[in-house]
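The chain below stands alone and is given as structure tokens, in the form predicted on its own.
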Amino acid sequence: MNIEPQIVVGLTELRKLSDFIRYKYNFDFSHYAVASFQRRIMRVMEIHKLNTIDDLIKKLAASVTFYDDFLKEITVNTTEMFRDPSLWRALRENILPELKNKTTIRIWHAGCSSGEEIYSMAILLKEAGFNGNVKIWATDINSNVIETAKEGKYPIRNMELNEANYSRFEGVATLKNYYIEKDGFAFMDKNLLNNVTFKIHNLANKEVFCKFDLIMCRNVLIYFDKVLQDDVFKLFHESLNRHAYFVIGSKESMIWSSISNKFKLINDREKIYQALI
């Protein structure tokens, strides 16, 4: 019985690949977390039956279409609605009341992935009585997941977990109020996207495009090394109004950041910060 050897990609090969992509496509992977980047590269090579980094580089050099598919595979993330329900309760009970009297509220979901968090926020705002004065920007580097978010079509098997999260969030209704089931899929109510703008955005480019009252960037920074994380923290600080709020993932922290003194930790468990300056 012949067993194919597992593909192994070392640090030198990762550096070679990163250098090529930066030169050819002007995209910098050099500050992505090594372990995560390494796993995803090996997955791409296995899918496309490529044995070496040189094989991968040749294929990337020969086809822009393959590069687009490669980028989407490397940057894809999965999520769920009302992930960490206690966070959504904290937003409802402690943060939204502080924003309620603003004429216009701007919210940025950075790294919105396939959109479950966008629909969660829209439902939260609807149930809290917010109307047309909220503007939401949903951004991601991956155009595929942006399209999934716009479509709002999810396998019905995913909804059991989403509904359990909504129940633990203690919503006022039932999640079934916000989608219809058809042909094995849940189709989210498109009215939830009335105030949402979708945008392709690369956090590594450090582009400030608006000032926000709340930024959500959860479980994205863990894919970056400390240098890029710090640069992204600076981007978010520049993008926040004074006394605005910033939320990161439960396993993420900015205590070590060079600008941590410009934020106040509001809720340690839920990783909610407030901009001081």
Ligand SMILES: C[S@@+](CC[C@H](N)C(=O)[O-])C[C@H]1O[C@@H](n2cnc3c(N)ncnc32)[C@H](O)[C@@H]1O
The other form holds:
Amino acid sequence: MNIEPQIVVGLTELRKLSDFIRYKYNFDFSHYAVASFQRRIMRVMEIHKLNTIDDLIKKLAASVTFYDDFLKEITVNTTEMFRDPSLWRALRENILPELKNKTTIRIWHAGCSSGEEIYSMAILLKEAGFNGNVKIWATDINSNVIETAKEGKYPIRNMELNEANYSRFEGVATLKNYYIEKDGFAFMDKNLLNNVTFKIHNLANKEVFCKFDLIMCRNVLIYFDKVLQDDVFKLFHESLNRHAYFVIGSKESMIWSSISNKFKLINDREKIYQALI
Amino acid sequence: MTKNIKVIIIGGSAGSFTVVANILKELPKNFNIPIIMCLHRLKHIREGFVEALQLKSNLPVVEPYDKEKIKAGVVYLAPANYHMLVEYTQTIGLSTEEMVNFSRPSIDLTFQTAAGAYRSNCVGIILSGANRDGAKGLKFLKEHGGTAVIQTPEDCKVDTMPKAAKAITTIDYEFTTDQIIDYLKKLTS
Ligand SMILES: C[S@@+](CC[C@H](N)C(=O)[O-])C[C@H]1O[C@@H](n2cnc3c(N)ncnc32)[C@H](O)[C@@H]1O
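Moving from the form predicted on its own to the form predicted in complex with the ligand:
Below: every chain and molecule of the assembly, starting with the one above.
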């Protein structure tokens, strides 16, 4: 939904709101990036026709269901298959060959949203001849997008962009081989999910649940402030095997992180890092 | 100039490249105000734009990373397929949220957040363009005490964008490209 906020919410009001949410629901928004958080709040208020922060707080206080919906509307879930095709080419040409000899390859997509990135990875692996020895974990805080990802059902109008990205990725086939079209939707081939485990996971809780050979976390950290970013970088570092790979969005950077010295930037353009220790 | 201008925000679309290139060519090396530019561009082409502008410019032109500190004398160009927001800490914030006015980057978003962060200390300039993105942003900026400038519609290759801005906001200055250059130069002297 393309909603342009008309209401203006000030910083003091934002703080009041996040204090309330922390107190009532134990969720901490105080380390989300302010400008985008503010926009998302104004957008939610617009959607629900709420005029003041107090109206919003009253509604949140009265209903857990509303709070759940609110959480889902606050997060930005936009994604694409093969977003940044050159990254996916780099994974195919430079990273996968390095992983090929492992008995099991573990991959974590943190902030996988509605799953386009998961299908992209599954297709990449399939085309590169990887079979059963890959395990993928796909996590997000938003249960709605996880459901969409599992279902693999996308509006057909989204496929034009996905196809264009796939052809820039220079895949071996056509994206059409991986889905069927029905009633205005693309239904992805479910076999692509054979090695995928979905899980609701809040990065802010800093929970390590496995050790990985590759972690992808693109366009998630931009919604956090530097403090939370740094905590999450530490979480990723703890979750990576030695010499494992770590990918962030093309316009994200680890230069401000206190643990950047524990990573080596091996592809600057695509922001592929390798864990040193 | 009575106001203390700390940032210049420029929005442009169709027909604005030459204007921006001319402005950057004329601004001196010691120009000490940051310039934040949101120009509509193709989503999937990451290379070429910043390089083309850098060729003309005496000032460094960058496509900033998320969380980059805004510095005087640097030109920030919104990267392809991201909205460029201005944070209260005077850093750049990037976002992949839904397109606004069919655009990502959206000029409205850059202007609104810059106005929130810099209040009366910013100048917003809307250049040539074939849509209405930026009109609401400029209005917001003006309402928060900023200075609203548009490129004179007659001077534009496509005048829809400055006209849309003018239709909803009291514009402080309507300038041709040359006048914009003079105006900006005077801001630092
Ligand atoms: C813009 S999407 C990124 C999708 C994909 N990685 C891409 O680059 O196309 C950001 C995702 O981060 C998730 N997210 C936001 N805060 C989170 C948190 N604290 N923990 C886990 N995921 C979070 C959102 O729910 C959303 O699905």
